[in-house]
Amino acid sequence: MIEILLILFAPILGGLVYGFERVVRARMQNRQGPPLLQPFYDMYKLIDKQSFIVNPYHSILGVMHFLTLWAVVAFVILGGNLLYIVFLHLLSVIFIILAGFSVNSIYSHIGSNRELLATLAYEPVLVMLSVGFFMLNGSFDISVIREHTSSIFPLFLLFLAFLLVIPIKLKKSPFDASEAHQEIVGGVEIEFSGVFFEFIYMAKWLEYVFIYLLLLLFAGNNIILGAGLAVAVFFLVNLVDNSTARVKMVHLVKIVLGIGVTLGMLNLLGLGYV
């Protein structure tokens, strides 16, 4: 019953995390900032906005992006197969990339190109993370992974690699080049409006839930460690976001593939010899 409620209210939970993050970022920048519930106020305002449909494929792909992400979060909460979940998450990203390519906007195309490059950079890390948990626990099932003790030390290098993935997925500096509001006007989001933009907006909230649920896997059955990791990573990501400049797309790919994949491979090789 608790799992079903968490799945149903996952977008709301993600919205609260996103709203709290905006409050924290404002305090870090020494400004008042928006209220905690500002993301939900934004959603309410979008209801009154006219929905302009560029083409039906664009709108359908945007909705499918949201629904697939919701299914991803559901499978994580229910303790499904981690490797399947990673590939299903990739499918959700492909939907939004195809949506960007389905319109004639140059900004949308640039956003899709950058999103595709970012995906090629971080996806190997997520796959290696799944393999690492399998080698350590003997199963890809999240329900089994949660029953074991903390994986933070035996998978420490993969944990560091995962830290590189988090700002990419949450569109934070220095790895927010796929969105880059100042450069490409929001990237793949540019042609969405009204209720269809609400689906894209809520999909961002679900990304928060997905990323932090993956982070909690490193804590295993240690609830206190899981809470500590979530809080520490939350403030670390926002601190880095507020103190660093965006890197170019080519640098993002080189850093994540060069450092992240190397750390992951070293960790897997180390597990293989243990």
The other form holds:
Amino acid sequence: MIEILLILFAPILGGLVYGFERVVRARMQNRQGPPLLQPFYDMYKLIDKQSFIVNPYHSILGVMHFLTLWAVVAFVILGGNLLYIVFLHLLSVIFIILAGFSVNSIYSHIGSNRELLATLAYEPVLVMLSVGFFMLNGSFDISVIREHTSSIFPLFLLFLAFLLVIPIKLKKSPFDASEAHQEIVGGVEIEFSGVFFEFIYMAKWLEYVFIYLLLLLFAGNNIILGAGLAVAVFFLVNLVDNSTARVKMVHLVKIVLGIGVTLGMLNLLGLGYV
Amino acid sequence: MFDLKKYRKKSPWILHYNAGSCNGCDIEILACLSPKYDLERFGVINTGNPKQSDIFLVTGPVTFRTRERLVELYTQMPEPKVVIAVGSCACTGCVFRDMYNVEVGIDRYIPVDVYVPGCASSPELIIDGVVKGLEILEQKTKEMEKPFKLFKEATTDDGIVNRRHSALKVGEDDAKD
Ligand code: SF4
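Could the form predicted together with its partner chain be shown next, to go alongside the form predicted alone?
Below is the whole assembly, all chains and molecules, this chain first.
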């Protein structure tokens, strides 16, 4: 029962996290910041706006992106197979990339290209993460992983690699070149408007839920450790976001593939020997 | 059923366009978004994307080069929307009035809802202007508003649509009237 409720309210939960994050970010810059419920005000406003449809496929792919992401979050909450979840999440990213390529805007194309490159960089880390959990727990099932004790120490290097992935997925500096509002005006989301942009906006919230749920897997059955981990990573990511500049796409791929995959490989090799 | 219109003024997203201004006013607009004045506490985001914004902040007198883009950006914004002319240039032409390459204010091309005077207008005035604009935004309907001087027919060069000469020149007869 509680799982069904969690799944239904996952976007709202993500919206609250996003709103809280905007407040935290403003406070870090010594500003007052928007109210906590600001994302929902934005949402109501977007329902009320006229929406331009560039072409039907573009809009539908945007909605599909949101729906698949919701399915991903649902599977994580229900305790599905981690490897399936990683690939289903890849499918949702593919939808938004296709949407970006389906219109004629150059910014949209650049955004899609960058999104593809970013996916290329972080996907190996996510796959290695699930392999690491498999070697430790003997199963890809999230429900099994949740019952075991915390795996943060045996998977510490993979945890560090995962920390590199978080800013890419949440579109935070230094790894936000695929969105880059000042440069390519949001990349793939540029041609969405009105209700259809709202789906993209809510997909962004679901991305928060997905990433933090993955993070909680490291804590296993230790709830206190999980809460501590989530809060610590939340503040770390925002601190880094506020204090660093954006890196170029080439460097993003080099850093994440170079450091992330090396750390992951070392960890997996180590697990194989123990 | 709650009233969605109420939420319009809680999340105004801004599109800022420089129609040939001297950058004095643009710097003041950026100052509004800085920590000191912090426009974001009203939910304002500077999106830079016409398809997702509600408020169109225009600075500068309209130069010949910027007219088509001004009208183009205006038509790309979904309704309901509000246009705010920031600075004396955008209102009347200011010191550039009657120069050979400049129009007298943006209201020759698009309907303006709020005029914010000053050369350069101060951040406090701009915030007042935006807040006034929000009141107007609440009353607007989703009816399309037409720019005054829309395009003449766009020409095609080598199969590519060219809008460069599609705005009317000053004093030119409007075939649509
Ligand atoms: S009003 Fe003054 S400061 Fe603003 S653009 Fe015109 S000349 Fe520059």
